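First, one chain by itself: the form predicted on its own, in structure tokens.
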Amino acid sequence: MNLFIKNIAQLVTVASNSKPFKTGPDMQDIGVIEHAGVLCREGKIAWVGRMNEFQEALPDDMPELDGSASVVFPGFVDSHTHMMFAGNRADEFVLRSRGASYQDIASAGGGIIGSVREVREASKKELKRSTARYLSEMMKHGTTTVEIKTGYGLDMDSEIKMLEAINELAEEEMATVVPTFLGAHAIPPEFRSDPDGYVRLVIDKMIPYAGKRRLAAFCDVFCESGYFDLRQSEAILDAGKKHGMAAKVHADELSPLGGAELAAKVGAVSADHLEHITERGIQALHDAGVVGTLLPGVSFFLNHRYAPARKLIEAGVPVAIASDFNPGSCMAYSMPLMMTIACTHMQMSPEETITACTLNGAAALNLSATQGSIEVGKDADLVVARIAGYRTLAYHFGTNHVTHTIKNGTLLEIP
């Protein structure tokens, strides 16, 4: 909870100045500062600053970490994922690498259905089990925070034995765990002919049942064509917001369908995916300040086209980066490497990819007034790495670089 890490060869804050989220040029501001130190106490950031600046008499028991050979960053905060699952999809990769679609194999059963017939197998320990695993790996490589999405359960039964299998991670494990209801994830096969059936299953049933608990912070939706439409999409939105659930919206993925235009509608925290946004989509999310959520890793994973990151940032959006860690479309939960591809594929400069896993990432959890920067008051998040510079985390892929994950002032040592 109390460590003092000094020495810092180069500390990047994303200082943000007391706004939610840096939007346009404001992205490449990522506040660095050479030979620096951070004073954490109790689990907040109690000073930040150059290390001649530092007058204060330290207890002799205080913690200390030297980072003269490290860059420090705000710990990562990973705003999308659906790491809770069952088995693996290996086999749609195999499909996928002799030429099937994600829309072919999904066709077929397989895709976020072949998930569903897992999940519902699975006990709540076995689904614990496995995602606790996948989140200590996660925080080797720096995240700190992470969303985890239902959505492989579809029936009443095995969405709320995940999002309570997600509560009581978030009370066990280090890191920060923001769990959201996607019961609308596809129709389970049960209700392929009766899809508005299965709308009325999670707003009158679902819904109610998970807010009354208050097991979800967010309640989301595949907003897309063959999955839901704009109207069954705004009504399990419009249920979820009744129920104390801020909304997310799975939006544009894999067609113009208009989920950007429907995310501000609603008042969405994040609209996410967008790699079919159009121009009036693009408008609507800045005009109602909706953070806009991109998966770079998604885009590499499946060769998809990316979403226009420039685009959107030279419009003013502000610009999230996630993993979309899930079997199917990223089996990698790397926020580096979703860096690195974001720099490489979607024109993003290294200073805005770390913008958008740290601060705005927060902001689309509706955190970054605890998270995403350094600073005082906030929470003691850190990643330090053993690199030359903050550049070279997204330039030198394929290995981590990450040495200590800090969590509210713990320190973890990455073996």
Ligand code: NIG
Second form
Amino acid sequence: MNLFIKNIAQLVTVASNSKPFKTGPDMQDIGVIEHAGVLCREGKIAWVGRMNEFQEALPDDMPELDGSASVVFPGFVDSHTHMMFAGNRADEFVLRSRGASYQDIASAGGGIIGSVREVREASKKELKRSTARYLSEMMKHGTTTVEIKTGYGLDMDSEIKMLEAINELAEEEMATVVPTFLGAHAIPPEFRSDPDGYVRLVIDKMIPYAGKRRLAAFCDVFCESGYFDLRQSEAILDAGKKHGMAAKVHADELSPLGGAELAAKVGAVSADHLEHITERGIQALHDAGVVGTLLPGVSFFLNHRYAPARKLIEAGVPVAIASDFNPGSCMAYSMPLMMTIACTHMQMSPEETITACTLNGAAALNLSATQGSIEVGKDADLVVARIAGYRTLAYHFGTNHVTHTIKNGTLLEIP
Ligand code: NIG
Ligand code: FE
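Starting from the form predicted on its own above, please write out the structure of the form predicted together with this ligand.
Next comes the full complex, this chain leading.
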């Protein structure tokens, strides 16, 4: 689709000159252009620059958008979600408000297993319908690419049902949808006395089936005590790689188990959470070039500790931010809200959070060659926000400033 966005008051390009991600002080460099224009042709960015340098004569029927009261950003890339689920867990929210912890609730049979019960009973059609509704809400908040994990099925049929549903949404929906297989999200109740038996089912049956049908780009594992230990996690991620899925790890979320070191060892694309990462883990991520994906909404919603964003950035780890949108640990999908929490609680600068939600998020999905910044040749995925300057996006929180989301050059007007 074609579109000319003209007279943009402030354009945030996050231009990286072909670098897949930004690290260290470069995360601060978000490539701002004042009085700018962006030309989108056939879904790609064809020109970016200052308005007074635009020379081309455009055809009369070229759709135009006036950006004179707006700031334009690259579309947000939410690289970690569990947004396909059934029902909700508002009851757990109430229990937590009375002092129960996330782990107390999980030990009592709630938590992830609560959602598993509901997803097993839901039809593929129901799962698709609720996820599509959330997807369209996310797009209204500026998200143009989203990763969706399985992990609420935990048996062969239900995990495949989730994978098929996610892949069908990827075909049908406007947003870019990236499917991740997370069969190793928790030990299902029927395997409680035989966790290795479940690991064998994941490795011998689920991964080969999903790999053969190319249903997942990534294989993820919840590497945590009480879930999957380092040995089990490594075996699962190796099996995923053997069947064409790049690795991701839920690492060091509740304890410093060494998930970050494992992510480095298996050559994972990203290590996610990292609330309890150690100095060794930080060094390992840096040395292996693994993206560290931080999920500030989880720490906020569960009142847990925050990941050491400053240490990660200072060590040169490429830091991304994602929502982790899921019914248990973060019932929110607004990327601007994640930016606010990251600035307030992790001492990230607004500029760093913008890089983390765009280019570095795309890197966490191996997509930064085509997404994550506003540069000629990349997908025309953009967000238009009616604010006075880019910092206001995170600063003025609790309201939606997005007026238009543009996906592959197609304009979506936000009512
Ligand atoms: O990333 N940590 C594991 N999984 C999710 C929570 C999922 C749930 O509670 O349903 C997370 O926080
Ligand atoms: Fe998660």
